[in-house]
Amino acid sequence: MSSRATSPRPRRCHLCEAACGLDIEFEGDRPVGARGRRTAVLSAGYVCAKGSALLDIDADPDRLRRPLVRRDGELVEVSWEEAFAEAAARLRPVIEEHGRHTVAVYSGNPGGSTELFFKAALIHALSTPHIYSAASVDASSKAFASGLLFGVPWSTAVPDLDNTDHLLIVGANPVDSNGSLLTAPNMAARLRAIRASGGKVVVLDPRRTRTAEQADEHHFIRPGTDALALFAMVHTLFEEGLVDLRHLDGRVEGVAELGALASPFTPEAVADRCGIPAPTLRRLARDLAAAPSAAVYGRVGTSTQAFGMLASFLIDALNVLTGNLDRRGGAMFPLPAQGSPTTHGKPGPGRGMRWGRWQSRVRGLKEFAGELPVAALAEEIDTPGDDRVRAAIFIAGNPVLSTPNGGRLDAALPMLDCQISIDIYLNETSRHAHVVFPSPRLLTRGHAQGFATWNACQNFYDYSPPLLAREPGELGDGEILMRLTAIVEGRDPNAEDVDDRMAAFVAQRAAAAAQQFGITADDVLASLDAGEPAEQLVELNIRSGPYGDRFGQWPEGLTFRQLREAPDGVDLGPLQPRVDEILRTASGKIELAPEPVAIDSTRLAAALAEPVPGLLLFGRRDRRSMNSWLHNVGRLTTESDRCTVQLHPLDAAEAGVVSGQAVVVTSRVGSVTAPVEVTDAVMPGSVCVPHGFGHGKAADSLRVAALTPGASANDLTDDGVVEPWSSVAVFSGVPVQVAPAT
């Protein structure tokens, strides 16, 4: 091996949506480093730690690299060919006597390969309801409020960060999350432009966090209140005359109707609850009102409670109401090259969103977006019956910590017949495994852009070609895959068709793409410039999408070609109205009082004449943390321990405990130990604790990460208490108690 330095070669971070450019430093053929690429589209060369310190994962020495299957009650490296074997033996029974409706899929956030398309082929020869995904942990009340509001799941808004005179953001720390359903890289410098430029920035969040710190304005929320917050805030707007929809004036329905549903919200009757003063909820709807441009933006705080869709849809009602929903400045709509349901199908009215196709056997919790809540997991493996779930098979995920009552789900796994995990460690989920596959290096794969640009300030697109070429007998995400599809129709994983199958299914994908245009799936074949299955499924999106060539009808559209020669990615152009071209609801228009809203409203009214709760838990995001995965990886691990319990000093006098002292927080579901951390940068009668740890239940294969272990905060969370829409489960605002360690 040569030891000369090489030119860097450009790559594609896919740690988390900000999706920032890299140069990955090699010498000779070792990757030796990481750095911001200054020249890449989007993010310009900013890089955060965990970028950074990308090879570290792949590094790590308790990362996976063999096969594991369990004997005699322990997993043990075999070969490739003894694992898809113990898995199909596994696995076959299940299917063959119980049927496949008893198996489960779940998949986790680590997406960044090209290869987990094929996990579709998967899921369709599976034919279960029990499809399970990390989306339901956080985002699915988002998704559900934006269909609502405009007819098609996922069909979200984001602020035109760019160009926006005034931004509010409520319950959102995209300073250290660097966005979530917001791919902005580098928040920190952009929210410093806007108020460089003479704009403003509003920040709503129990906590003062590192976004807050950059803000004008930093108000703290009571958790679980930010519906009443909005709703508030709607009132004013129609109690003051301020409601403008400009250039909406038209294409909106239900205005009135939302203006009733707002009345009994005015600000005196929330301040209280919320914890924000009347006068300042008025001010901050006039200021919205006011600006030339504004956008409300808010994530995981917003959507992951009790009032969760509610809180979302008020969030974008908001930005109708004041006229700033698709336009300069305001929260527009990307346009993303590989398609998105913004871009399927036709516009204008249509059946409007659907869910609730099947529901879970338990209690009855709906399908949405093609799959149920995973709040329902645990009592599907672990509640008797001929139905219930005994096979699991868990795709980069981590469930036992990132899913509410952890706990739970920790003592039913072991109840299954059969648990596959395709996976980088041995962490919380996959220790209960028959069989773990060991997912491929990071550099190994090919990445493409996809549901980061769904969500981009900017649209954009870029593909990541493999860097690094896989040891002999390594197999990808994609073989994985399609060898355990195998195993489910019946046939031999280990045979040497397993390219073939590759093959036949991308070749079903180009059928579906030459139907669209009137040519034929040969013809569509014959043009790919592709070589590897994977990519080809990349190649066939993007050249069937808004900006593609049309597989050479439209001879200056993006290809893949282009797409490989272009090492910072495309720029595709800045944010553009296109309001018309989205909308899928029934009536043809933004929905602004549809049912499930009038519901919510009456629910959220119920809740305001309640007694007010004592403390609420609520979570915090860490700049070097994503939810569980990388916290064995030394380089972002180096400061102190992270899972502290932080309190008010208020809140700390009152259960008689001080910083650095250990203290029992207790929920319905279960109990935590962790150290406390008493700051006034929390907002009194709240509780927060860090999402992704607990550690201790897989020390002894991340080595690491047992040296600060911490505690799971999932172990407090609820699963019997769910948003009643989209049922993703209740984090912000759990009522719980704090009182010293003994």
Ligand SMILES: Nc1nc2c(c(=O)[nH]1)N[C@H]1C(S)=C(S)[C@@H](COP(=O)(O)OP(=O)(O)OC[C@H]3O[C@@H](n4cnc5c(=O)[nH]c(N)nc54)[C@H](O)[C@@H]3O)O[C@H]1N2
The other form holds:
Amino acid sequence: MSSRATSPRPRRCHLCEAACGLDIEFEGDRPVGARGRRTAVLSAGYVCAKGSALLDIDADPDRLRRPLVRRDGELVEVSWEEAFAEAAARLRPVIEEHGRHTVAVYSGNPGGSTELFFKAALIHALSTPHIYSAASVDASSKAFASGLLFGVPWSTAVPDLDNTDHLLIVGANPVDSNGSLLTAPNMAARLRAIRASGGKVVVLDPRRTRTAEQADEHHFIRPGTDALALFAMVHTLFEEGLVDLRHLDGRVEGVAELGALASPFTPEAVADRCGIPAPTLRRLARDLAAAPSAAVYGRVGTSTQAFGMLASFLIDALNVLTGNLDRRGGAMFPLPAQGSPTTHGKPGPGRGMRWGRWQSRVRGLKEFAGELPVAALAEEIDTPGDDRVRAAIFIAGNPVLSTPNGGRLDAALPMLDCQISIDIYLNETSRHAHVVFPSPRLLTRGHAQGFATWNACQNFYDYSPPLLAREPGELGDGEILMRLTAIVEGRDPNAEDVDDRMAAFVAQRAAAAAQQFGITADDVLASLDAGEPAEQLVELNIRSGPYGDRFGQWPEGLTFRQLREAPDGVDLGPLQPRVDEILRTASGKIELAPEPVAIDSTRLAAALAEPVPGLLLFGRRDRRSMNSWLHNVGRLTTESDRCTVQLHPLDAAEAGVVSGQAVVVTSRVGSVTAPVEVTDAVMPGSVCVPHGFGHGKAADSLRVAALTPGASANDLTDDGVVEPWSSVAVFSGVPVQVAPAT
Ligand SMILES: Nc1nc2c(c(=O)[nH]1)N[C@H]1C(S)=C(S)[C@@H](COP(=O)(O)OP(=O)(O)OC[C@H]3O[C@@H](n4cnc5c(=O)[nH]c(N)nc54)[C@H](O)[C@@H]3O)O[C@H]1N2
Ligand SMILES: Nc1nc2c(c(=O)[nH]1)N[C@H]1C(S)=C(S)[C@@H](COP(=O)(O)OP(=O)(O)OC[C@H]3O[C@@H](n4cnc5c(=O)[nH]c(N)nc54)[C@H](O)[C@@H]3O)O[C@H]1N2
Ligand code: SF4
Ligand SMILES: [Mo]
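Show the same protein again, this time as the form predicted together with this ligand rather than the form predicted alone.
Next comes the full complex, and the chain you just saw is listed first.
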């Protein structure tokens, strides 16, 4: 028998929220390939091009393997001890002279490591107002809307995809993105299944995406005008007597008030602005009301715009007004095994959502869900003042390419006295750091389904233990974070007590879990099966979660051992109605006319009365990309330039440009040059530029990405304009001009 062939070992893909089950193939103890795992719960063998290339990320010669510190302006490889000593030498003076509140932390999108749980220790030690994350360039508006509707941020409802008769997708392209706030691998097959069983899929998008091509109907909509179109649909439901709360009757506040707020937004009043004829808007509303079951779903396109909170709110308002929220085939609330905002605390009338507990220094932008918006980060660094941000820690994020007016942040980062990045690449953001810590290879880390299960179209859980042991020169993310925490707390980061510190952190969490069940922390700790601290944190969450065995108190419940021994994950069944467990609003009901929505309706009416601006920018995602960071994986890149400016033929003619020609796109904050692609797949009056490109600045350290570097769409997006409630960035509907490059 050949010693080369070993059986494949299971692992969830952490690259996106679809969380597909993979088989990692090994030759001896060397991982050599990744395939879709046929028996995996939920994904059943599906894998996309990125998941197949998973191992290429670790194999990338440009991937960082050793820590780097800045010496005489250059980043050079050093030992871990030197790197932590340098981090201490840089961070400590900032804290001592200016205070912890001048240190910022930004967490990016990738969450592939259970050890990132230890980030909480660092954030707690810093107790700084400057906590930022990718949420404020993604879904904070939707989180805010769900908080108003249901009482807690992030209590988002997901379409019950596999049982719906009618799916209205507004500003999402799940066939390419594989879903966001919607864990549902193999979206194309799921959409086909809806249609095959006689259902209907409708898409509103300024571009004819691959999702739109799979739909029964696609309507262009002008970027940034969704709140108008959605309000017109709400208006139609009221005007035509189509509001039917069904099982939600008695559970909803503010129905008539929302009807009154919708009154200015007749289909006729908004049609020209949205680019959707009034009769179509009316029919869309009627189809929704008439369907046996229906779900309205919106994502990045509706979240990251000037009315992103209102648009997200109205999407769920349509689900409520047609009686489709919390109902089979409608929009439902998963019950996640690890717990979520919808399982913590007690349901029923409460305080409702709170926000604005602190504000940003320069612009007074409000805190939401414990964070400030990243659109404020550059100005918090570059605006003089005693309390300006002087140090920043970036954890798996690349905000120079991913946040609005990234060019300003690029210029601001060198003003920091201390920048620390934890990343696997030296890219457009980490290249400015004084110290860079590399995360260890992927398969050395455990991966728990956290966020994905908050939004899964079917309840499931999966835990992937590490498949490889760490090599001597590799440190875990948890240990990196705990050593940084030591620096903040004034202790020696290179002291030998890291393991004890991690154990103490676990013990704290165990005490909190124990309190919930009236047992002691020691009982909880003694009952743990997991050995590693990060795994123990997963175990604590699972066993105290809604399915958990409560540390033996409910023996039928889920244990960590069961999960570790379930190579395909655990199927926790279809989504079940649970709205009464969700609601934590002041009234204890779904609130359809909270004050922010009333105020924003007035702002929307004012915006409708203003003249239509010229060309409007919006974005796109390529199916082989992941925001800014898979462009260095050769298998996922092609010779052709994916970073093109898509323009409708009418607008190309107007600008006097033809396909392939270089154009300059200019906004209030900057300009980029890229080749134009003339196509009727985009709506007249709109300009489509993908984000995540602009690798010219990191050409030396991202050598594959540098072959087709592209330009950064976020050199055009405006940090000065945010959605007023959640302060989410505005990526859709940015006014721009297009001209031939000279
Ligand atoms: N114009 C425009 N801008 C956008 C968007 C848009 O649609 N349009 N989308 C927004 C959205 S939805 C998001 S989520 C944000 C993303 O914003 P960010 O998270 O800031 O950007 P990413 O490009 O995902 O950067 C992830 C970083 O993590 C690193 N990384 C990858 N794996 C690991 C790991 O295992 N460990 C560590 N330590 N680092 C790792 C990568 O090298 C990269 O530097 O971008 C936003 N920006
Ligand atoms: N291949 C790939 N997959 C990814 C990512 C990636 O970068 N590449 N990123 C991951 C991340 S972090 C996220 S958050 C998800 C995002 O998942 P999605 O939201 O599904 O992905 P997007 O491609 O941003 O889809 C937004 C859609 O909205 C449209 N749109 C833009 N502006 C407007 C508007 O004003 N109104 C309307 N109605 N539509 C508009 C765009 O044309 C686009 O089709 O994808 C994840 N998956
Ligand atoms: S769809 Fe997402 S989770 Fe699935 S294989 Fe592709 S990148 Fe991985
Ligand atoms: Mo995202």
